[in-house]
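The data below hold one chain only, encoded as structure tokens and taken in the form predicted alone.
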Amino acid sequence: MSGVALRRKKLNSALLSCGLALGLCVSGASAAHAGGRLLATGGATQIEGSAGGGIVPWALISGYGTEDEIGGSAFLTNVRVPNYDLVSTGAAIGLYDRVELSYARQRLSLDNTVLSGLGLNISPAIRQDVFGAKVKLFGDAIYAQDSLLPQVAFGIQYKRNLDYSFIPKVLGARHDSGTDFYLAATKVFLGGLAGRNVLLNGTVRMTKANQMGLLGFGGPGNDSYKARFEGSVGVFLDPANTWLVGAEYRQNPDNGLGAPLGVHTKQDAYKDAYIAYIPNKRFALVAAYADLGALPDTTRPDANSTSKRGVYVSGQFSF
């Protein structure tokens, strides 16, 4: 085994150990503490492991721990669109409603038609680890109803693509790892719409990730950070806040992937419309209709698929 391969193996082992340690920490904390915040104030878990909606991180801290408690969550999410299947699993821990640490492992499976235009009849998978950290800076999304000031949090997501050398590198991605930086502002307006509680969130993310990093970072057309907007809106349907419906939008950078193959694989914005069922503080279920835009498809002359739309389903356990 070469020195580079050996160092990469050791680094992957270290990252996996950190993820497992975080999971054990969540489990241990779950046994020792009980969440004291109101129902639904921990949000769901977005696909990269942070507290938020399905595709957008919010300023809320994971779990139901108050400023004197430790909370957390674990999740399993599946997004299925034609030719692509994404599974994301992970856990997060919220420390004193101030700091959040998270980990997610993503696995994107491609069916055997995606690369058939290159003469490859295979069904590859691309894996990625995402380590996140978030700090609440100021404000309170729920309790400060006498002020329009939202809850504001700063977060980072360090991502390492474990299968960079095959598809991402061939498409022209410049790096196998990268870090996203984001600033999120979240506010819940109690009785804000016909007596229903309304959630609004805006997030600005600095990123150069291709498809969240699953296709690497940077590219032939751009290798610099770009600011991208993400937004969420939700309306609670009942006074107990057990049903939430809403929509999300997330911009992505276009780094000109595909140039080495003489094509330009676009990266469109993600969109979804969701419904969340939160019967208690232990369990939440989210279902959504998701539009991921065009994805790479070598069977088409421009190597871009038509817009990929499908189903998003996520289950979450919290404390």
Contents of the next structure:
Amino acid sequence: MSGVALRRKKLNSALLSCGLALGLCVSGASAAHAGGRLLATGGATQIEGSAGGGIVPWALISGYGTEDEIGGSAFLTNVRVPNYDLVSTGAAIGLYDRVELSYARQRLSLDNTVLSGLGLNISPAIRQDVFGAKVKLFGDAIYAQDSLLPQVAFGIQYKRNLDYSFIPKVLGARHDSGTDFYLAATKVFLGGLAGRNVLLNGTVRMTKANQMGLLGFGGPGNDSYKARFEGSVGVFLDPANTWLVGAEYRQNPDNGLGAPLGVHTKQDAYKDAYIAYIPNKRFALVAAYADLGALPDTTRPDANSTSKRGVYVSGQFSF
Amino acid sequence: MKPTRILLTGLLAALSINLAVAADSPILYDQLGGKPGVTKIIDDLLTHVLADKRINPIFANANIPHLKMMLVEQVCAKTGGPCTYTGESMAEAHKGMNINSAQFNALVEDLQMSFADNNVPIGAGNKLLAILAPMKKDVDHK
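Given the form predicted alone above, I would also like to look at the protein as it appears in the form predicted together with the partner chain.
Let's see the whole complex now, leading with the same chain.
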């Protein structure tokens, strides 16, 4: 049996014990084959399930598999801002450090005050599935230290809102599903800042999504694709690259949601400042302070709440 | 100006300052402890490599004292030390060995362990890794 076939067999058994869908595969992860890539090079998992930071997909392929290994990860993320609670969970598989396939289920719970302006006293939830695919096009984020060329990947995220007909449609969203296309460039500068390794990532995303799709796609003000910029910076604090601190930024399109209600619920950029702890290739923990900008709130005349700031916590297992 | 743009601008400025500072600071060879420092780092690297089941079969028939000498010489030459590398090119030296990324990365991890053993300053270790990193393309799958 060849090495690759053997690894595939190990992977199959690991996935079985993992139960792929939920980020609860402790035994599976520790039994799985340890990938041959360097620590932290699989990134964390961003909120839509792709390898990346907290909110931005990176050009890195999920997990720790090299060009002749399969890697992957499973994650659970919770973002809490006033009146909103978002849980995202899912898994990704990285094929030969080239292709990444991912799935995430997002569930956004709304506080009962959010819709009280409409005379409703309920705490609804909006669910969304995100199916992702990413392919590394060229470059090596870590090893190409003799050039400025980053690692570049192209990705898509197909999103299907499962609760579209209630809130998103009422706010004027046009579609219950949509596909984001993105190009991500990631580069690590070894010893780049005060001797520390520095990660820079820039992503351009073509999207129609309102709040990542949780409020549907397109709207009364715009129903065409917009190019949006997303960026991440990070500094590895220690020689083993166990601790990473940084910040992220993600633009969103403003499709004029709220028009059917005679209001405008504008959509701001997301921002966060994060700290990641990556003690080994099995496990990683990310905590962040996140600013999601204004979110719909029918109790306010402009239907926007003030800026929503809160905490982001994410854990993941990798192999 | 958006906060993130300020952050990015600041970071890029810091990166360029860092490059400028690096040019004025003592040469990397000295930061690594000169000849005794580099020799010790390579000695400990080989100790870790020969104990590393992932890659030690590759070195089963290697002439370890010669390998150590060549590695010390190469690190010395590449970090501004008073040496000339007299060994084969990386591509020649690894021809037919079919080294893969997992094996190359294992060696990097062993080198990082050696840095830790020898309390190599974080900046010096990362700078050495930055110098050695581009060699991967000359070593992998040859």
